[in-house]
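Just the one chain here, the form predicted on its own, laid out as structure tokens.
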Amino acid sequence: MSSEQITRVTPSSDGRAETLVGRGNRDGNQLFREWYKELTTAPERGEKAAYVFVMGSLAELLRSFDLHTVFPEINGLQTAVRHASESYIADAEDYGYASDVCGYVKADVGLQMRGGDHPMGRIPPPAVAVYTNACNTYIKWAEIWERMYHVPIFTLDVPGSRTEGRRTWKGDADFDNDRLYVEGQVKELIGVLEGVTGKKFDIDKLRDHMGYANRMSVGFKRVVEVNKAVPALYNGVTDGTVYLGVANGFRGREEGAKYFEDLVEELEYKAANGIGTLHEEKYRLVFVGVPCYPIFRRFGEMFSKWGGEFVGSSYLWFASGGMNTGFEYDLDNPLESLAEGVLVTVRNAMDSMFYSDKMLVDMVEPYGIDGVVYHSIKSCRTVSTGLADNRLAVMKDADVGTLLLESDHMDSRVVSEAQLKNRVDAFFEGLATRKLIAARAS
């Protein structure tokens, strides 16, 4: 079936579609309030926790040191999703923090300014931050939490691809050098865990945690790759956020491997069937950025209402720390390729929100693409920045459509809806016309 025909969604009668369809959402879910119960009841039980970020957040390692994982980015999302931001935001603001600082960097400030105050629970104070250089703001983020809880904070830094395309592999000396290089940043953490926990590091405790993380790994690669299905098994923004979630807060543990060993036979069974998200599936589309969570539902309604899918994001790649990648660790040899599993995907992480027009020129052809949609958001540079530019050079060297909407991911007051809904009409009007022409001329 052409990803160009309209498709509908046909229930399998073999009577494991009820089971089956929806489950991924479901457990996903299901885990995620599980996890916020978790970090809530901690300080009960004397657990401490680490404070961390999606790209590179060490999960296996500090897992093995019985620390908790917080992960604030997911926390300033969840209030925006709740309706809930603009207050937190408003509370760092008075305190002095600018308008164009970071949303998500205003919305953990205002948590904290609450004792962890939350709307999913509360979260716990850190016993550690531990965080990469993929992001720039990461590094003064964590000095906030430095000076307000006067904890040891860790900056690993991960050597980046040296230009557009020129990204370095195992076996090439430039890639050895910065495996080594971070395989000894990875070592002077440990004696930092060991201080702040007063454990001693357990290299088989690791091993268990990274074979948890390599089920998960493959799994996410391939519920990333099944979506080239006709129709698409899941919106890669609004059911991929919720993959996410899981993927970061469950990284290293048994119920996210099984998670996402489920979540597998889900998608699968469904391309099997031809089950799709959508009642008729027009256009498939790609995501570039971070979703506007202040109207999250609405968001994706402005583009499913015209039958457009979103098939792919490159927020699946940057937000799970690289996990798109599949990279497996060699559990023989830990630290080593612990150090080159965080290279390897924290680089993916880097150069899909820098580099990012090349993966999706590739995936034009292989996932059926009409469209390419990019949401560069007020308070971010990080993600936004170079945006217009990726887009021109989508355009150049692919035969897609593309929009570039502009609002935020946390702050409802730069959001305008009607400005949004107008220009995704006319986006959509233009594909319609992109496909008439196509027709008539074939």
Second form
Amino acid sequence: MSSEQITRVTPSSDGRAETLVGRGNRDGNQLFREWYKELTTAPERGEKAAYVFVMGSLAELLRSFDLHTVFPEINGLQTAVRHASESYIADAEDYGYASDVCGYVKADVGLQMRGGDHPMGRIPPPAVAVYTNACNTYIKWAEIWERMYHVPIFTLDVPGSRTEGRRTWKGDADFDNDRLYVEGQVKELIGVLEGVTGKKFDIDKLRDHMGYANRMSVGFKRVVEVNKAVPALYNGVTDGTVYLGVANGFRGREEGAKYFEDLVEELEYKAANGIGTLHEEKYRLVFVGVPCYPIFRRFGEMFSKWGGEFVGSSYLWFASGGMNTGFEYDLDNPLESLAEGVLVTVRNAMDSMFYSDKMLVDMVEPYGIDGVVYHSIKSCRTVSTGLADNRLAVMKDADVGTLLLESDHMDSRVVSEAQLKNRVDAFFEGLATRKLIAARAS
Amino acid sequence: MVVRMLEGWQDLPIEGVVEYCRDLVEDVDYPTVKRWRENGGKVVGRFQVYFPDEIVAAAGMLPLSVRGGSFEVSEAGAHFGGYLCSIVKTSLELALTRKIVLDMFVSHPICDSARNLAAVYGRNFDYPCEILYLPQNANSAHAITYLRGEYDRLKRDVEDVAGHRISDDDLRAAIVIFNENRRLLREMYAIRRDSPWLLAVDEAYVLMAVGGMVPRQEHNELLRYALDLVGKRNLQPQDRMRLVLEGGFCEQPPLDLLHTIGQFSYVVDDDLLIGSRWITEDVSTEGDPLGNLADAYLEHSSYSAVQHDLRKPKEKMLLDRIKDSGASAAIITAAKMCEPGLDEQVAYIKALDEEGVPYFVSEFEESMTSFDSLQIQLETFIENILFV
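What would the structure be for the form predicted together with its partner chain, given that what you showed me was the form predicted on its own?
Complete assembly follows, chain above in first position.
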């Protein structure tokens, strides 16, 4: 919970405020600690782990085989937030990885070289790696584990949108071609998982986990939408990162389902009572990209001190693996629906990176957006390649201020805090001028 | 329409043909493409690495290999951030400055920058810009069927641009031409392996690269003529190290860099423009042409850092390439900011270490202009091995 949020809450007559407000962050952080404890102790219990990624983790299926899910991206960002990423990255660079290689990859290589030693616990080695092509680096990354551990690695290839504005849906021949491909791969993956775990596939168990995922999906979609409220109910970058942690780490689990139902309850309560996160919300912003984890708190403060609030974030779209779509599996046809769900949600995650300009423009009115902040990072070409061009398109189609920042999400050598702050300050001065001009004009 | 794009090479000696090709490859005004358009032809630009050019050629359009170039970026600079490989920027620059005018643009999920490029193109041009989702799970039993469907989708989009249907016979005719093109390129690489003193790496490169900017029939004619002359060259072998060059699958090293390397060594195999040689055997002209192209892509193909295939561990494939070409060392290079290339470098050097194969590691950028330092390093590397 942010300090601004604590000071904003006033006791309510029904006592619900004290219970509800801040619960999402409190519970999220607690779940996260428990999750890392589970991972740390998994080998002692003879339990195996699958290495997966946030965009298309297949957690529902993996959990039906009692596999833990390890998210190297989350491990990486945790090292950066805890100011420990430099040493992991340095180890990987000493091993041979170039300075231009993704910081997440290098932090993970460093982690593996230390036997999984991580600030939050000890990460178990992989029994299998399952990943989509939502980020091409996932594939290169998995190849590293294959070489290190000689474990099965499985690419679940999910074709994305071929062009902006031309998505296909069930019943369309092109969609069916994609869906059948994904479904065929899901069935092949089941065979791989049976081999890795020695367990027979249990479709009812899968159905249970898909049911939890459905509840999470409904909740997550509502969480994204409910922040249209004025003032905003949460910060899409700082609080949003906590929500994303649970969305990924607890995907397909009962705890995850309950968490998002509780979170929706909290946010709707805040909306009904006008409880925001800042003392004075002056500017409503959208964040596009991946947060600046090496200076996570201070990065947020660069905006909040001006009254800027991230009411939305493309990170919530793609780093949730497209959970913002609210896709619900058909539990009567689990495998077919799992394939369709993976296709639709992972495609959405990719669209949120490659074709987000229209989505951002569409947010401006309902969310009352004043500005769009792009954070291009050296490490990630998936997210960052199109951001400058995206910005040009948004500037053309929407009357909002925009800011493009460049740094990194892992490598503090690339983060120039003073330069970032100067640009952010100038951005808000520009926003203030825009408001002044608009006020005079009206 | 029978308009020749390549004129004036027919009676030249091999040095002249090479010079002719070099001029074309380095000409950022793309004169062959302009000539094609002036004669009413349509152009489909396709990004690196592999693309089923046969589908575009079968529609009577020109498949243009969009592969950036060695020049400064001006207009594209505003569309990208700083931390990006050069080829993505220069490939957009070509279109923004109308050096190339397209009717359609296709990119691939070879890397994250390449996928983004289709979206960037799409925001800046009115013509269709799309991603061809080549399968990334090459090991799935469903990959060929999927790819056949994806090629069919592409074919329909190409037909819309062409304004007419593409028949199976059109496709088969195109496959015959491209089979011949690949056969000629295999012949050229065989010369490089067997008699590397007859054709330097930069010479072979320009002969090959011209194919991406002209109809393949004409490229076939040029290659046939050139390879005949190469075989007749009166050059003697020299005491030079035989090298494999790895890392030119997408962004291309500057020609002067290749020339520098060729001055000290025989590059007996490489992955330069590997997409034009991706398919390693003739594609069948019997039966379903799209299915045959899909099968060839997955089952009869080379390797690169941007395709994951459990049957082709890349370090093993590199070691095979070194062994098959009789090379004694390797240059492991990568374009700056190229995630797949840089990732793969580590696996390559570990494998080469284990096998005791000497290697030289470098990075390049297509727009680099100074090679003095590289030349000294390379000379030192070679001397250290030759004179041990």
